[in-house]
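A single chain, nothing else alongside it, follows as structure tokens in the form predicted alone.
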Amino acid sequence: MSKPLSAETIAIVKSTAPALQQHGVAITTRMYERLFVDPAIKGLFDQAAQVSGEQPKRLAGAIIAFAKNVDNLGALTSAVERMATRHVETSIKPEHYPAVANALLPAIKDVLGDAVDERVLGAWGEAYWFLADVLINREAQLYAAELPDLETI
């Protein structure tokens, strides 16, 4: 598990909701763009989710519930079980998750420009780690519930 979150980043995290409350949708719309250009991980998502908006807008309020919820992460314990196990019905792997944190700050910072610093983005890289490792370890848990014991084998 990773180190908690430093209070300066979750005060970061908690002041960008309003942001993220107005902007969510085209950041992740953004940040798909950007995710997209590879083929590979272009694969694994639902395109036609896609196409309707309805992804950029789940992903969007996910990360708009997280900013909210950064120093209660209890809130968001249902939500995290539903990713993860979304995310291994799609064979979403630890590999992956570079490339949606190389997507995502800076779709964040296209969005919302000058309004985002450095700061801003260190500590929205801080949060996205943190539940990604939140996320892969469950995953890891589910993907192991899905293999056979080898024992019995």
Contents of the next structure:
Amino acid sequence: MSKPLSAETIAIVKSTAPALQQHGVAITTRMYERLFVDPAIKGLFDQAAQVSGEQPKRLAGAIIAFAKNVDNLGALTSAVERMATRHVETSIKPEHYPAVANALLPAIKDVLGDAVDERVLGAWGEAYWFLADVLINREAQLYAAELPDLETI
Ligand code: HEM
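What's the form predicted in complex with protoporphyrin IX containing FE like, now that we've got the form predicted alone?
Then the entire complex follows, led off by the chain already shown.
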């Protein structure tokens, strides 16, 4: 289980929800530009969804919903389930998560500029890893459920 986020981190993340709502797609579009410099990561994505602009919108939606509900994760249960299922379908593994953190946090800074300082980026870094741990744990359960039952082989 992930370490709970501090009250201060929760307050900072919630206070940045309106800026993310306004600039969410710009941030995630920039995030993918940074992420796709690595061809191995790029290959994990369905380029059709990317070209249509669907994937940045879905990710922006997930990030905004998370910012609003960071102190009420129960509201995100069905969203987490959908993300984890899609991640397992596309073979996303724990080792892929640092690349997204390393693309997302600078992308927030690129788009929001002086509106974000080290404190805000630090809070978002903690929040990212909190959500990532929730997803990684659920994905591990789904991968385990996919394995054949050894006793029947
Ligand atoms: C906290 C981190 C992450 C969040 C919040 C997130 C969020 C999402 C969301 C909302 C979707 C769309 C689900 C749907 O179809 O409704 C998605 C799909 C996907 N995610 Fe993530 N994701 C995260 C981490 C990652 C990582 C680390 C990778 C790999 C580097 C990744 C790769 C993908 C891929 C390949 C898809 C399917 C895209 C498609 O349909 O073309 N995600 N993710």
